[in-house]
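The chain below stands alone, shown as structure tokens; this is the form predicted alone.
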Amino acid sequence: MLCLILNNYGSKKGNSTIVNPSPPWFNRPAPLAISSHIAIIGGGIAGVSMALHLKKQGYKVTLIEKKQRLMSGASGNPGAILEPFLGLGKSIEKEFYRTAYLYALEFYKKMGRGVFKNCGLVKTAQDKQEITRFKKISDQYCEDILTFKNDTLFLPQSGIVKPDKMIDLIDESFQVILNTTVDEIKYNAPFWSLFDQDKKTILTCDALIVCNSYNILKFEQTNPLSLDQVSGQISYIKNHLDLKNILSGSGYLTPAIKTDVGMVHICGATFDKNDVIAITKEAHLENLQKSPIDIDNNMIVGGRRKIRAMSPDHLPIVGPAPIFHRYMSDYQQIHHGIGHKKFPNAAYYENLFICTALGARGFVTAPLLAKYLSAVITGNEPDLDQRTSNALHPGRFIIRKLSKK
């Protein structure tokens, strides 16, 4: 049984829930009627997870993907490993990733159909200092999450997600539009309209969620977001190792996985703040150098390189889409303190939501982010506490900037 630890959202008094008050700039929007039609731009792990959660809630969902196949961009790794960020103390980042990891395990296991392979993950320390850190980390986690032995951490529940198997879960009641690029979005009350590059209408909907990674910056409404493009390359290694577990250190190496070039081990991954998409020998060499065990470069039989989006604080950006110029004007005095004056509630674009900047741990975080945003949209109580919700909010960077004036 997983030792699932969630922060409480509010406290109980009788049969009612007292919700922790939030600053006005982080207030939640009004709930959306269950009969509504929601469009999702982006068919990666963020968009697919979001669509599956909203469909379960009873919404009509349309998922739009610019490529000919879902999960063929950064989410198209033949085998995505589930490895949480492991930290010390009670930081928001540590608590968020632990909760996300545990929910992701539950989410993928329930799918069946070969979506998730539980093989465990062994994390090796790089030096004596990290061995000491590993021991302290193990004291803060339940044994069914991780154990410390022989100077390594073992995550018995971890494993590999196979994106191609997830695609099989999209049935006829779930509308998918492929090979279609949304070039512009406009709100004409009460609907959102989506247009292609020829200004032709793709569809209209009641609500819209933008999940298309760094391409979110192409839209006027979401362009002010601050995102880095992060290029990552993995290397395919000839199947010659008898690996039972994922090995992780400064890099990682998987047991054999079926790919379009046959059964291979996946070795990765590079992490560069650029938009390079070409596979390079230098990146292959970097992966081999970071591999937990020695591998000759003549064992490389292929690779893959894609681009992800990352926020300045390395946390995802999830929630209602702020009207950024209104935030700048409404909250320009917050550096004097929240008690300085009465501030208005957050100005949001009507029924427009954001889920982006999942970085290198998208398969770990996407299910929980989808569950959380579904709760925001429906008006239900989210599993994340107010502190974490605020730390993920799309308006947080403006508020931080204004607070430091």
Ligand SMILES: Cc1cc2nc3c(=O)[nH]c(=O)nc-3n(C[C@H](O)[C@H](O)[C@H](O)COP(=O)(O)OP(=O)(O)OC[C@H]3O[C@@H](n4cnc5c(N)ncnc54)[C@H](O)[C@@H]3O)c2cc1C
Given for the second form:
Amino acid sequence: MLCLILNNYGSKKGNSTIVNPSPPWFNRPAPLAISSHIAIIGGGIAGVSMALHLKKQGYKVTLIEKKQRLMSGASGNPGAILEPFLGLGKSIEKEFYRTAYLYALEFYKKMGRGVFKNCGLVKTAQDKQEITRFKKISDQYCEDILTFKNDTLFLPQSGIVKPDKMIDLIDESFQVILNTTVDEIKYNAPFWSLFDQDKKTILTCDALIVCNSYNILKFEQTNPLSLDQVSGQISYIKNHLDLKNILSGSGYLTPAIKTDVGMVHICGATFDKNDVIAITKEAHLENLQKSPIDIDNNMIVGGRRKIRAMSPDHLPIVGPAPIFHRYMSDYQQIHHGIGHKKFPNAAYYENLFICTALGARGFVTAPLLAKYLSAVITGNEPDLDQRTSNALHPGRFIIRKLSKK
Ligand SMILES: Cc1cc2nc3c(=O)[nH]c(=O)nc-3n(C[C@H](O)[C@H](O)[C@H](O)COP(=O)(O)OP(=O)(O)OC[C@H]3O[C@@H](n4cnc5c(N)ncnc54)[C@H](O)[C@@H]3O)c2cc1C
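Given the form predicted alone above, what does the protein look like in the form predicted together with this ligand?
The complete assembly is shown below, putting the previous chain first.
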């Protein structure tokens, strides 16, 4: 029933199935006029990608970040690797990550100025079963994306994104307000107002996009979202290996890259369902244990630990912000089936949008998510098909819950 409701929304008429473009709970909101002013909360890769895409569409954009510098949260690692989720058969996740990966390569490469370094990625199998799986995977992707050789997968186009180089590129194309925490958001038609901790107005705008990762739960409107905080640590390893490619297995190891502590290999990353941000020895050891090459403990020269936001199904949460209590009342009956009654269209907060839960692969997905959400906002046809956009929709968890009742 759940799959039917989420993926194959349609009704039978005679012998043919009429596939509706979208069930009412995933409807698209009305387009926003291009003259509008959009504020974005959160200056990580989600917010920055969003700002760049909306600016290109012609909107006036203001990005608000609580830290002194953009890319200070999870997005601030000295180098982020581009490794898509690789799947077998046909799945929404597989297609989503394939599209996201290709678009991310295009997006970062276009920026030039050292934002992206192509070095290729070698993925090593952990056991014989995985070798068989890799072989099958290679049959399902084109050679541009990956090849299978010597029991490993090779992703020739992959590489490392340098977030600090992206900051250098953000010129006056949109307004950035740093050092400012948005504490509360309020809608007073037709404007959104943003307030700081002293209840002072930061700004008013026509539309608002919340891109502040797990801190999205602090806003009353978006608090009912299901999100986990998953802390992660990377270890900086003294430059001593002549690595040409990123090596990936149960952990990963990069060629040497420039950081505050000199040229280092990045080895990572840990996953812990907690909000610990202090670097731990245990996490360093875990990284070394998972490293594709044996590395001695005394080669660690530093590290970084931050928190990722993860959704229950590990896909990002992107789209218009549902009025959650209205979803609860409007769709209470959907467990009886889609044809039970005529359900009303989705109730959304006016011009409020969400882009969060980028999980462990935010640098792969953020550009495509920004392109998708800017198409939803302008009313243009998004590149993602309806099934994929439904699978990312912020209302999907409530709908799943109500479908199972
Ligand atoms: C250790 C580690 C290694 C990783 N490695 C990779 C990798 O190699 N490749 C990859 O693709 N992904 C990687 N990831 C995942 C990736 O970093 C995340 O998916 C991505 O950074 C999430 O981006 P974001 O913009 O949603 O969140 P963030 O980067 O955390 O940005 C959120 C921003 O919002 C700001 N903010 C929060 N609340 C407020 C508020 N109220 N007002 C104003 N501003 C606010 C924060 O200060 C922060 O700057 C890694 C993550 C970790 C933790």
